[in-house]
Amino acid sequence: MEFGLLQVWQDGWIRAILLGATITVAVGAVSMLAGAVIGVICGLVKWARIFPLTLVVDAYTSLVRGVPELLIIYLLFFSSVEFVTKVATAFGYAGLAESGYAFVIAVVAIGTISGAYSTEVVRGALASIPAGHLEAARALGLPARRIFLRIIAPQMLRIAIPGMNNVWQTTIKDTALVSVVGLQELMRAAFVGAGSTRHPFIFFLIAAVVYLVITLVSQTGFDAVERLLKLRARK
């Protein structure tokens, strides 16, 4: 019997792929959130030129952006998995380490990568704020906290949204790389299905469609947020 989409559905592969897609979105969302926090902190450090922290941030962004993402995942995973497994086993959580560590290391790795690119997006957004706005606020005697909350943060967010959208799209695609550590995300589910049925084209085509749906839906969300922020800026 010829293998097709009907067999993919009847054999339960669609459920496995949807579960993998859920894990992909979870890894991407948590990593993006961690990366955004890193990006805001490091972006402020670079923008304000806080010495010597700016040297540390420069080294971090240069290192992460200069090394292949897959190599970063390998380095983080293989440098820590043995130690974590020994500690978890000593405390009686060996099974938990085996089942959950791949997700944790995926978030750490992708979050680290996302944070480096978010740093440059935030720094660029901060640099785009007209200097006159800040000078006027200081001339009025506004405290630094109020200047940040009422002037810097709103403009930074509005300018940074398109760049953060690009970081998010890249982050979602980077999650495919963490299949190498055994996490059952979308790419891993498609790979297992392709190997089990010996019909790789069908499974990788389905994975491509699911990735496209995820990015198109998230693109719509970012576009809506961007329009909302522009409307608020005009008021």
The other form holds:
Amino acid sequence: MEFGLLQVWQDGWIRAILLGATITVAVGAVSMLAGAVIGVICGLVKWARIFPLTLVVDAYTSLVRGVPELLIIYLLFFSSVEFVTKVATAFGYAGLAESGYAFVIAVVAIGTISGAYSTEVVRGALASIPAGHLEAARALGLPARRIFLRIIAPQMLRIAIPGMNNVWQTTIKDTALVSVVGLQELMRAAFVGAGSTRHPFIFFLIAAVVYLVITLVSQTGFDAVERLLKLRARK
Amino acid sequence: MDLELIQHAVPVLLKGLWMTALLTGLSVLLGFNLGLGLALIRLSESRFVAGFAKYYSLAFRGTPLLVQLFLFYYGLGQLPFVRNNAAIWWVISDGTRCAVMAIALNTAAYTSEILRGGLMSIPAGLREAAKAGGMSPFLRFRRIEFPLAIRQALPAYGNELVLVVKGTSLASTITVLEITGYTKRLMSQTYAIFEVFAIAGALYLVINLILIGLVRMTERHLMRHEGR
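Right, and the form predicted in complex with its partner chain of this protein, after the form predicted on its own?
Every component of the complex follows; first up is the chain already shown.
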């Protein structure tokens, strides 16, 4: 029985897959970062109930969390492809549309999705800060900025870490979906390899294993951060 | 947004709605039972048996659904024993059946974690009391353990149901024409990206709202002893 394992080694597919994995991690990390920024801003808006903005944020989170990720990717990709190609050609960068563009649209799409979930995590974390802490800070006459930096942010960070871990796990898995719009990440590399060698089983199995390694490694990373931020009893 | 486009798009997407509902229903039915089995296996005394459920859930929760779908649809057909086995081949060879299988196996992993949490939250005293009352293990599970576990697990399971609905959109990548499949087709035919997205998105939101409503109703039914 031959499943093409030899071909994977000989034809340099391993390199393509590893390159794809790097792009997957890059898309995941940048999207997660963008999502975290969106999450903190929208989470604060939702928590503080700043009137007209909460409605916008509510609409954003319930829409993105209720509609399939793939549909959101199609929307962003198809609606922007014409526009971006036009702009790029106008500035004489027709080739740019193919290379950098897929990455940007992937980050925008995945970041939008991850931002909606982060918002809920941040809101939940903010809600679990005891009201007494805020009242005490206000009673001491601390300015709003100091209250945020010294009281709200540290507690929010600690409580939000496990939730952010979950968001990261789904975000890294969601990056597989941008392969359908042509970004050369891990899933796309496996798909191309499977198509040209006619050995789909081994290629998708390798892709699955690489994803598993990424999620397991990041899980241990998050566990370590969580332990680091845990409150230690004073000696 | 012109009327002609809506008249063209809505019936097409409603056809897709039927397929999405079918995929969701079958995957949830299979996935729930598999997940319940896995949760029980995971809590078994034998470390070897429990380990199987643990690593199953690790593998299916650690990889994207898209990879699992492609592995089953494109990959499995390459293996000789799959091609020679009529039953497996029947499942694999068709996009819809393959999607149901992949989504069911995927949701089973998540469901097993949710139900395991529910089963572990049962106070030991209740279990002992049932044992002392002379209930057989099956009766004990049916009357005591399962009802208590499901009550605990239902809110989390509601979220999982929404994830299954969203997961069915991936079936469009293996030629199944459900809402997302038709949406993509309409987008490239009509170039009315936003309008088609709005209709498709509304359909998904309606499905999810109905499911969440059903879960809430069940929850209230199960918690009726608490009064209000």
